[in-house]
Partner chain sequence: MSSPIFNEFLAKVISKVKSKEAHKMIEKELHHHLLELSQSFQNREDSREKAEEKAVQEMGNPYSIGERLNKLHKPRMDWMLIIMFTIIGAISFLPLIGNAPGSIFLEKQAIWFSLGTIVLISFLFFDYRKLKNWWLFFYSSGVLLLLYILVFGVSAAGVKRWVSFGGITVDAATISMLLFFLAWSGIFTKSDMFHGWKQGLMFGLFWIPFLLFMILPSFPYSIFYFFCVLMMLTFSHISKKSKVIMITAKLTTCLLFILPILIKFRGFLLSEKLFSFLSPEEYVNGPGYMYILIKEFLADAGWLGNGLNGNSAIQSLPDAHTDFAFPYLVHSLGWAFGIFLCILLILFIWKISRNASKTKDSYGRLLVVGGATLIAVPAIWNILMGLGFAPIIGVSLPFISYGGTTLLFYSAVLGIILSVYRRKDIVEPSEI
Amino acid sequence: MNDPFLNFKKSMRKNVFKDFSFTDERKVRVNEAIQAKRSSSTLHSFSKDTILAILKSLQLEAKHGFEISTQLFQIEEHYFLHNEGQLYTLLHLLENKEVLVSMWRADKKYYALTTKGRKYLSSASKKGYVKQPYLLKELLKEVSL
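Can you show the structure of this one chain in the form predicted on its own?
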């Protein structure tokens, strides 16, 4: 696969970075910073159990984020304990994938399952269902960044 930035990189080396040199220590620090950034991006790798807990919390009625968060804590799902903002990121991703739909009521954003979301939840609830692992794997792939 061709690097779409190859010409840009060559141009930068010839013009912008031609007078720069990095010590080995600096290269190590830059590599560490890049690795740290990559590992922080894996925060968006949500588990199957976390997604299913959210879908189950919305099974009977639409709820706003705080209600969902409270219910997750009650069932011992602590993924969002110290990063509550990630819950809203996941809700937004699930909404973009048409697993959830949102609506505003009295200044609160409520989330509800769509038909697609109900199918995911239904397939996950059926043990031995052949397509279930595929569907969850697909959903996890879709909502992970």
The other form holds:
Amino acid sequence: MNDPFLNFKKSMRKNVFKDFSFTDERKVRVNEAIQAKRSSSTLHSFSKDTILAILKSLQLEAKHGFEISTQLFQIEEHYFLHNEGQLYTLLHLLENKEVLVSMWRADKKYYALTTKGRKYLSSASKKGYVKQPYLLKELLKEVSL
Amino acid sequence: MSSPIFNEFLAKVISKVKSKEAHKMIEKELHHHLLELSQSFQNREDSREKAEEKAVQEMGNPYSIGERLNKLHKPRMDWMLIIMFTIIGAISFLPLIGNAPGSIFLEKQAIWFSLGTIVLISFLFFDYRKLKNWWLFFYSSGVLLLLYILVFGVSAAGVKRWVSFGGITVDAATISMLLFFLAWSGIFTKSDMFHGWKQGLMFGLFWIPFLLFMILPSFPYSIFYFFCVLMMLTFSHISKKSKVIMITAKLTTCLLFILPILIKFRGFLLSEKLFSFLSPEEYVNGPGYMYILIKEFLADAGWLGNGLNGNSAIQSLPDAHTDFAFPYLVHSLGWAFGIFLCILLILFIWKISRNASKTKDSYGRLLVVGGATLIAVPAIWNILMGLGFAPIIGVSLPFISYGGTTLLFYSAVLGIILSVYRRKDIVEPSEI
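Switch from the form predicted on its own, shown above, to the form predicted together with the partner chain and output its structure.
Below, the chain from earlier opens the complete complex, with every other chain and molecule after it.
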């Protein structure tokens, strides 16, 4: 049997796609775009653990973005792996919600917890209470808007 | 300095963020992260180029970062304040209906109000930070303007406030008030102004406009100026020690010198005005008359009032469209409306003060604090005066009393406040 499509792919590459190039970088970008589309529903809202990890990392002292991200990796919170820029969208969002407050020191932006932020943190570490004004679940709802 | 590969990444992020004012801040923060990342890769024996490339890859898709940041950094509009401004503006037409001055004033007020809206919008879109370093210009032109009024000003009802430019009369005292407000908010952001001998200089600079306002004589403006600067001083970032010194020095000077001078030299008129407020019956034939007149009108008001055109008795109330707009409205539309108006004004001022606590930029905060004082003090005084609880001196009700320049003045102040709110999340917070 002689399949007419046997050498189709090969000959297409030789003739039609001769001048096309598909670099590795391009491949990565396309893959990323597909991934992003697939997980768009989850990517729109940050997870509760991620927010909690950020609040915890700021419990003792003010930190800048890079310090927060290294600490997140240390405690194996990998939400921002290969996507570290998104950390800043979350930080700015938490700042808008007055959970964090920021200040510039020596050209670096430091983040610290506000009283509201501390309340969220303490209500998250307590267990059992259902009715509390500062539940991370509620914050997540606001954040996903 | 910065590598091209970083710049390319940052440019991609920024291209999605519409608010230009936020660009610098975002670039700075992300650039710092990129630097740290590439540094940590270099420590693991990567070449510099390789490390930078890796750092950019670790950041993820610049466009989706930019899109999200864009949503977060949209310029803010305080719609509540705008709505309240519109309602208050609509109320400002009421004292002119059925009032003695006639319908020409309605048309005039419509023109002034549209001008005020234009002023408000232009200040709103103006970047207030550009005003910060102009304090010397504002201050000196304010003083020059007051001196000009003293020499060439037009007198009305014993007060020199107006200046005539080719047929158009402008309330120059109000304009100079705006200039001093802008000047002091600029001065208080420079904490080095309050060390050593300069502290004395600031003290002098504080009193010059106050005394000039007194000489006009415009007693209310001196008071507004005093409170406005004092409030800004209280909320400024200068050291606590010099703050306490300045505030106590100002208050004691005010009590020790200004008040006795005032009562002695301004003579009968002022002291009589002040005392007649405490016991108006003793001064029935003098300044006490107004208090009694107002009391009668208020007693007639009832919950729903007498209607805007119903009663001709109220026509005997002088200045019903300016200083006594409040009792006029209560008499005509009733106490229910009066209480509504009070609540509206309180909410308005409260909303402005909330804005002050939300902005991180110290200059912006001072502008909002000073502006709130400039609106709150006359509003409270005017209402108390209209109820007979405060001495009657020429204080108009912000936004409601008829008066072209004053309306433009308050629109400008409100525009500046909204401009600060608009940029509250964008402005780089000052270092602490």
